[in-house]
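Only one chain comes next, encoded as structure tokens, the form predicted on its own.
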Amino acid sequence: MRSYDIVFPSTQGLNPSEEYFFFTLDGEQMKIHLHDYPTIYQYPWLYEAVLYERLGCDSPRGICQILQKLFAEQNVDTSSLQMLEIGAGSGIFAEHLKMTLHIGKIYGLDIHQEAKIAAYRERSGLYSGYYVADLTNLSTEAFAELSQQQFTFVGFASAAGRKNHILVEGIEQAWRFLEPNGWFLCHVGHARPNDPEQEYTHLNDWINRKIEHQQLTLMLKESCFHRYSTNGERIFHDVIVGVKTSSGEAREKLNYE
């Protein structure tokens, strides 16, 4: 893995969507926002260097530990699962899923072409397929192909909520690609009081509605350390795992057809 010169500014009170770092390459210093994925993915292993080496991101390992225990309790044959990972990025979470849980097939989806390039560059052979698409504005071709895949596991890690992340409307679309009785994984941050960015609140409300309307059977909700902020604050997200109900599928068809 390449070594990079990375410096975090001494700042206080930034929202996670505002965090940035300075990156020096060939004598030139650049300011890059932490969630400017198209720029970060252009440089091999830069995402890993910033998020994992410097900010101690532990979500992939933590989520896989939680899933491993739950799937063992439920006698899930993980090798038979066909997963759609949304907000797949460069494949770090999928790599953990393969190594820890031995998921049969994982298909990645990300809005950025740079993410697919990084995933194939750094983790060749990991994904059974990788879609570059906007879940809120899918082409007819992409919708048809995803609909035919019969995914039995849909989920994401650290890919929802704030700027440059998947909106609730996109997660709803991914949910529709999940087969009845399939597993659904949500990884969502904690909403802050008076937070001007309400996506975490919207996503939690969306999950609660799925449960209340009996479309999702909640199997587990557990807080898990995500990473440190650039100011050294510990950030936690909730890992939410459930099963899509057959009755929920029937209601969806009535609502969306």
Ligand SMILES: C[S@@+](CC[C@H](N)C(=O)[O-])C[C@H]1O[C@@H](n2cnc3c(N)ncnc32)[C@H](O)[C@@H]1O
Given for the second form:
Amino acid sequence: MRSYDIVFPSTQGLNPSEEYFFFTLDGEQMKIHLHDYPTIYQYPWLYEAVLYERLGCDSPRGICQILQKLFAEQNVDTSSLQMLEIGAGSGIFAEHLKMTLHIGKIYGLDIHQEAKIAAYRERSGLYSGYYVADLTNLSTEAFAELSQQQFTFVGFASAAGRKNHILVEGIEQAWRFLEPNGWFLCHVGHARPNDPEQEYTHLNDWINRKIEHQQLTLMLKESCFHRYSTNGERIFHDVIVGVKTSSGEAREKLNYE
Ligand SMILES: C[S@@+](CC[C@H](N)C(=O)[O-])C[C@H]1O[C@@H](n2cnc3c(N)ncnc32)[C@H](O)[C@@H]1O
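Next up, the form predicted in complex with the ligand. The previous block was the form predicted on its own.
In what comes next, the whole complex appears, and the chain from above leads the way.
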């Protein structure tokens, strides 16, 4: 892995969506927004250096540990699973899924071409395929292609929520590509009081409705350390895992108001 000169600002009280860092390369300093993924993915291993080495992101390891226990208890043959990993980025979560759980096939999906390039550059041979598509605005071709894949596992790490992350409409779209009896994994941040951005609340409401309407059988919900903020605060996310029921096929009208 490359070593980079990365400095975080001393500004206190930034919202997670406002965080940024300074990055110096060849004597030139750049200010990069922490969620400016297309820019970050252009530099080999920069995503891993900032989020994982400097901010201690532990979600891929933590989620895989939780899944490993659950799948063992449920006697899941992980090598037969065909997974759609949404918001896949440069592939760090898929790498853990392969190493720890030996998932048979993983297909990545991300809105940015730069993510696919980074995943194939940093982790060649990991994905069985990688779609570049906006889950909230899929083309007819992408929808048709994803629909015929028969995914038995759909999920994501650190990819839902606020600006530059997948909105609940996109999560609903991915849910449609999951086969009945397939596994669904959701990784969602804790909603903060008075937070102007309500995406985590919307996603939690969406999951609760799936459970109430018996479209999703909840198997596990566990809080897990995600990463440090640039101010050094500990951030936690929930890991939610369930199985899609046969009635989970029913289309539910989205209503967040
Ligand atoms: C924080 S990164 C997560 C990367 C990786 N899953 C990890 O665990 O480190 C979030 C990813 O979601 C992607 N993303 C955001 N909106 C999206 C959308 N509408 N459709 C597909 N991917 C999206 C971003 O491009 C980014 O690569």
